[in-house]
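The chain below stands alone and is given as structure tokens, in the form predicted alone.
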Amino acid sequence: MDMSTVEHAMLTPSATSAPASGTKVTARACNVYYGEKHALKDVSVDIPERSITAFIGPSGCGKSTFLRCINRMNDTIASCRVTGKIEIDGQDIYDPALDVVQLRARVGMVFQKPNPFPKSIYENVAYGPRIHGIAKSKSDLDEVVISSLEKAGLLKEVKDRLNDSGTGLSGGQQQRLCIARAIAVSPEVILMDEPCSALDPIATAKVEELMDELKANYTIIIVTHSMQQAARVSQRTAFFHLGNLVEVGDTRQIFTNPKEQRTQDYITGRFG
């Protein structure tokens, strides 16, 4: 890939600003096994709060596997075993006493393919607050729905059709609806697994702009196959290869002056 493209993409305010002080997520010696397969090897990393951290690397390198450790999505896979420690604000999220449902309210997730529920736009956003008992009354729920749609940059487009099905929206709107659904339960961390890979460039730009706004209040971790996207939106970048975390650092440094040869080779398109 042309390095000038990456450098040009980085000349945005979000990419050049320093991450906020303070660490939100800490992983130490994290390993993931799927049966006999050692998918993630001894990963240790600190994720700063209220900023965007991008995970990059070739397909099958472990970046999505690690992302799914942070809200214990891997628990749903029978053959999966996770070792090591992951903490959010110093709390071990693999502590047996921890309520996984509450963890997933604190750590929202947006998937690769927009997956709105086959319900109305209103009900998509109201679902989480309702099951977690966040809204005490109908007016409280209305407020949460409107506020979440506004934060997700979708309210203007859907305010007159809140009772229409969420599945009737365009792909980009559906993904912003899924982001509204994630933030409706007031999470602290938002995980995004290739959230723009199914979207066209205009919808992608809207989601990236939204991420830039959301980082003021949320810790965002994005897995992306697009190095240009990582360069545009993130303040820190982690490069994974063959299950190893090869290098992590400020996005500008990773893309312009990586310390590891494997990072340099991937960024310049020698493999991946």
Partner chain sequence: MSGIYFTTMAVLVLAGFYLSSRRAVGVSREASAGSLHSLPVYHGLYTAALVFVPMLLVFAVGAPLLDRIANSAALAAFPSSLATDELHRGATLRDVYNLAANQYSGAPSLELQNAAETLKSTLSLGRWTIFGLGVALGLAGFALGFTSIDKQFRARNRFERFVLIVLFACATVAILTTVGIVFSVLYETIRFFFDPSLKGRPTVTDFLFGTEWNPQAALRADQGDIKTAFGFVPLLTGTLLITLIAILVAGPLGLFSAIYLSEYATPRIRAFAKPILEILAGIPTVVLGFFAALTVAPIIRGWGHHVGLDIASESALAAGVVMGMMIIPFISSLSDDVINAVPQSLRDGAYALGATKSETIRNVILPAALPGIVSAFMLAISRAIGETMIVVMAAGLAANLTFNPLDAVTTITVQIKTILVGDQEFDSAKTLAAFALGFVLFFVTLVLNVIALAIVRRYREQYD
Contents of the next structure:
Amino acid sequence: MDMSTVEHAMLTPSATSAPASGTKVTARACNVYYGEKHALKDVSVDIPERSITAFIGPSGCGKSTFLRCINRMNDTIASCRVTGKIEIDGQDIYDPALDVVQLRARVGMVFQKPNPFPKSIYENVAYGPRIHGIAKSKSDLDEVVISSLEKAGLLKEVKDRLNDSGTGLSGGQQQRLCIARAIAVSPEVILMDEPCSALDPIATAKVEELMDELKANYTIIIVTHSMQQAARVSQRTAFFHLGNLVEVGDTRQIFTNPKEQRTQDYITGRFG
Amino acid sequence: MTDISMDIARPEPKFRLDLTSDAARARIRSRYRAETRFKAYGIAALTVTALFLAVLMFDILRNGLPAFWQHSLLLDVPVAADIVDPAGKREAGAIKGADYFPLMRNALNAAIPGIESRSASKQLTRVLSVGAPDRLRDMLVADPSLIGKTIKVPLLLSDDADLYYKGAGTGIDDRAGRGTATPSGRTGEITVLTSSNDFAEELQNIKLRLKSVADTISRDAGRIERSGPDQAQRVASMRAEVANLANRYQQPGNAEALDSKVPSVLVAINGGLVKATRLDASGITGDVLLPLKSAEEAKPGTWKVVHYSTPESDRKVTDQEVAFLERLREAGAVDRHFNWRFFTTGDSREPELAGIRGALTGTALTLLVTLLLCLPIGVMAAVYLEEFAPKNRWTDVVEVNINNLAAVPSIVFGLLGLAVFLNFFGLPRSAPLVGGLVLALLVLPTIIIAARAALKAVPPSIKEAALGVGASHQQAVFHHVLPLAMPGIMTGTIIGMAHALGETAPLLMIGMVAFIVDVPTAFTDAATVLPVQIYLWSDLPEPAFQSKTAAAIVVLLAFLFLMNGAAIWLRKKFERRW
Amino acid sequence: MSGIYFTTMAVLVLAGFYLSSRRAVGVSREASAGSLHSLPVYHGLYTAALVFVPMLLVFAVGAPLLDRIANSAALAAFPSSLATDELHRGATLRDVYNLAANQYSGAPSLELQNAAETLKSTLSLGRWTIFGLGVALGLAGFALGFTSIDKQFRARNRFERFVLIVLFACATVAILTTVGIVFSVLYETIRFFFDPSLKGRPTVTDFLFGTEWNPQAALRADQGDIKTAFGFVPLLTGTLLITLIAILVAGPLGLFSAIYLSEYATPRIRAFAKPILEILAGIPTVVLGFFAALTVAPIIRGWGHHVGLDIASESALAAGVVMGMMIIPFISSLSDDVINAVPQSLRDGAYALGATKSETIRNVILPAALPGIVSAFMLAISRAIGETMIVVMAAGLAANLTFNPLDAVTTITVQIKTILVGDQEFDSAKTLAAFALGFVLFFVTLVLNVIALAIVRRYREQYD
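If the structure you just shared is the form predicted alone, then what does the corresponding form predicted in complex with its partner chain look like?
After this comes the whole thing, all chains and molecules, with the earlier chain placed first.
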């Protein structure tokens, strides 16, 4: 990734008038290699706007790998190579002229393990708006932080201690802080990589509730280990196995009437 | 989901991610500029560091490499029996004790005949080292039958003469004379007159120089005057000096005296050399440095005007010596050879005789003591701490203590050595034994830490396997764990020893700074070590010692690179991924 | 003497080992029930240890003791006034030893001859005593080991206990070193301040707050016009000035090198740059001192001359810059470690928000690594304060109280070296002053190290 190139193709944010059923992310013949290892094989999928899409499958099936392709987080791994095409709103995100920093501003990400910066709660949320120049003044910034924390359902719990360290929160709170951090930039897509795997059931419920609220404004893609979670929160589900995308469809259809035998086997617990 | 609920859920956000406006583009450009700048700082930091290392190495090599070569005069020395062995008994003792200087002087006088003045012949012998006869003496002791014959022997040059041949003297250029030159004599102080104005250029140069000197003094006087009125007298005398100089340079025809602060002007004529002490456009007055063959007049083009571009006061060799050395070079008597002596002798007050053999032997003895002490103690301490120590407060204290000891300034270990080993136990000063003890304590923490890391890297399954077949804990450790950790321990030990090899400060405290000529032979002999020798030489004023210092540094660094290279090789060879 | 002793010891040890193992083999073949508890080799080792330890102890205690006894016996031949005059006493003792070894040149006095005789007889008696005692104890150990060989005898356990004690003793050497350092500097320091018989000693307040440092005058009584002064302040300011310059040089260079190497550099650049830093770290300080004095100082002076500044030839700047170069690898490798210890998840978090690499480093990684970097700087400062050779060769001796980096200043280590190198009497205030300085040095660096290592440890635990 060449950070020193100053002139980059600017991404055009999606037209707000786009239909709710429009396709946000399109992948065509996407392959990922880690050195010699072929981690993702020929994946093609369309992800609809303003809904939750879940990626499920056994460990090492490539679902996280694919997720990390969508905001090019794989760029940070030296040995990783991506071929094929991924488009957001029709624009190829692997176009060499595209600025990855701007891409990531539009495609936020929440990680498996909560990773708040070792700074205050306020600074954690304010960081993104600040680097992207979203708020023009201190009062604007305050407003962004407050509204993001509110959207993330965390405001009530932390409003009296915004200057305390973000690392001092509980695990569930930390994860919601990371979600607040991600939405403070007002991205169009939010990628969630097993966001609840490190959380207890109560915290998990809160995060799931939050996702349900957020889907009205954001396109959310979630990688999850838990089929129950996928069934609970998502509208569409994609099943990955051994680097292949086996099947993708409406969540209800996948869980009740899968077309592929492998999907059936996985859902009924024969493997995985 | 209905359209109405959508609209309620999705009010237009007040703060939007803006990536397309001009302001946004400008912001992104400035962010990337900051990125480039930040990366450039990193590159600059590394470059500066690398550059520093390069300059350091270059400087050391540039200074040090010439010292590995040395110049001698290959002269025919008539070995007169009445000087070397007046008793005629051909005894080794008598031959050894003879005074060889008359022989040297005779050989030199034969090479450059006709030197009469005392000062000139003194300067001629000064080109030889006081150690010049060593080689001849050895030859004669080995083969007394050479006495009475004339033999060709390399005679060691003095440090200044040696440096001269290494290029530390002066630039020399010459041009043919245009007129006919007439010398007034063959030796002593003579005049040389020419028929054309051969020296006009030199005269003009001197006048220009006078002007620049005058300008400098005038500037200084102005500065002093401005700084306050209290130095009025000094300013007045400076002004007078300026006026005096102005008087001289404003009259272009006047003869000028030459002093040692200006480049020397000489005339090579009739096989001799005259140094000008006073010149005008058409002639010089000067001293004969090399006698002329005749006082006849010389035709245009057969004589030369010679310049020594470095003023005499800025170099270590006089014009007279330069004349001798150049004459000897022309005669083909100068021999350049590798400076073996540097590695075979001890220290000396004469730079050309000084060597590092004593320091190297001292280093070897000291490091031997260090190795013999700190390797077993360090390994055993590491084995105890890693394998047998109970996990309690005491072990914690030992651990913290070792980590801190590794960061105690080395000079403090010197104080320990002085107070405990010298004053309390009464061990001898300057001895490799004490130096080795102090260095052992100094590198012990390093070795313990490295050995513990190596032991920790051996997987516990190995030990468990040994215990599983009924070995005792100690058998498991000494038969299985320790041998597997040995490459790592050796690597750490070599690095520790390299550290000890470069250490100077603590050894100064225990008196290893004495001037010691003899090569030490025992652990309790007075000795010095290579880094201390470097320190001692670096303090001496002779330029030749500066070169020796750099050469000794080259040797020290060579050893260090060798040791570190060995450590890297060992690590690569035995690196094992469990 | 020691040659004979150690040869005998070696013979006895080997004999003990060999004979005992042989006997153990023999015992194992005896018809009685059961087999040998320990391998024969352990019986041998056990006996060898029983011979070795007492013999070594006898020599280690006996030899220095004998020296003292012999010296005082020899000196008893001289008038008692000699005992108080240390310098004269040493010279006399040397004469006695030379005479005893038949290396005395000139005609010895009667006293000297008597003393030499006494010395010779004491030494010979003493040596034989040590030898006899050692051999007797060695043989006793041998007998004990040899006779205890038996099928039931647990030689391995006994020997392993012995090994454990040896291992433990080795581990305590490090502790003993610390104790030795503390005692040697503390003892002399206390004498420096509180020994009533010491002429010219300062009070603690004079030392800590005095602004003049001039230990030389204490050397001779007739140099009355020079006032002795042990004011520590100019040394402190000099040390701090040079350290400050060094940190100003090494801090940014080391830190940025570490950042570049850990975050930006490709493996190929790392493979090239790391050895440069390692080589720099391995260059002995005496070499850097030579470089500072001979190359850097004249260059800086030349530049100063160029712009009309008068720079001392032993300016703090030259020493400080080169010392900074010395600690660059130190700061960079420690910072590299702590930066690498920052978890990747924090970097991912920042990248996922659309932060550039430098924003991630400045806003996330460096704040997270701050404690570690602070401790790296503290260790570097401690290193700079304790560094000796660079300042000895490139900084001055004059104790100027100044913060001008173009002036010559002196440091604690330079003064210790200057006072202690050359002739010294252990009872002068000047010599003891060096130990007081050593104490200050040890104390300051120890505090810095302890704090820094504690911070590092806590930092590591945070991200483990």
